[in-house]
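First, one chain by itself in structure tokens, the form predicted on its own.
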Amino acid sequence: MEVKVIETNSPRETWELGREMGGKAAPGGVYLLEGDLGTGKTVFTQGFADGLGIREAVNSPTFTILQIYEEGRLPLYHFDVYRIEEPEEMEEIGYEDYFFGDGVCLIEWASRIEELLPADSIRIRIEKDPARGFDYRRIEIEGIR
């Protein structure tokens, strides 16, 4: 599968990639964002949501696993998965009816519950690199029809 790479030099520009994302998004995308603590998968997030024309705060859930936002043209369903141990606890949440649904997945640290997945999901990895900057990311996107 062909993979995109976009370069990024500042939090406006990755939040301005996960805003065309956002824009472009239809009904029962899952994107899986990957990527160290600190790369800027809220940043991100944060432009993805205005893409789908959400005007809340967008933060990381990262202690509530699932956070829903439904303003927006379409709903957002944003999960953070690294406090995940085991892939069967996303059983306890519902995770199918969100995955399988009308809304928009954004699932952060989705490596976590790689088994659950969908196939046809979009993988979003943002790598930092400070021999090119502070703000410098490396965005590969993979699965972008």
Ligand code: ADP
Given for the second form:
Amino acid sequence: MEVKVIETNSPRETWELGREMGGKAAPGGVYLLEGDLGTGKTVFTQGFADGLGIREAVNSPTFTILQIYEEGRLPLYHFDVYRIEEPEEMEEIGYEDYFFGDGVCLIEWASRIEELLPADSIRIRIEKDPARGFDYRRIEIEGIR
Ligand code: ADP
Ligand code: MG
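Could you present the same protein in the form predicted together with the named molecule, rather than the form predicted on its own shown above?
The complete assembly is shown below, putting the previous chain first.
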């Protein structure tokens, strides 16, 4: 599978990448966001939401697990599954309706629920590299057709 690597040097550039991908997102798209705390998963998501036409503020849903935005071109389901311990907790949320629905899912910390993820998801990995500066990010995108 094709892996695309993009390097950014500011939050704005990561935001723009998200915006571009949000603009191209299709119904049923599932985007997995991986990377340590503070790498830019939420910055990417904010751009992505803007690309979908969502104007309301998008924040990390860490304490709610799922945040739903319906004002854009497609519904956006923003998950942060950092706190999920058991797959049953995802079942309680009714995650299947979102993962296999007609909106778009963005899932921060997706690797914590690996066994529940759709096979055709798009995987986005964000990494820092201190040697390249404080604002440098290496962003790997896998599964784009
Ligand atoms: P996460 O959701 O991965 O925990 P956030 O998106 O909340 O991370 O925060 C990323 C932080 O890193 C922000 O404070 C942002 O300003 C900063 N930052 C610096 N450089 C970049 C970059 N190139 N891309 C994204 N964020 C960056
Ligand atoms: Mg976040």
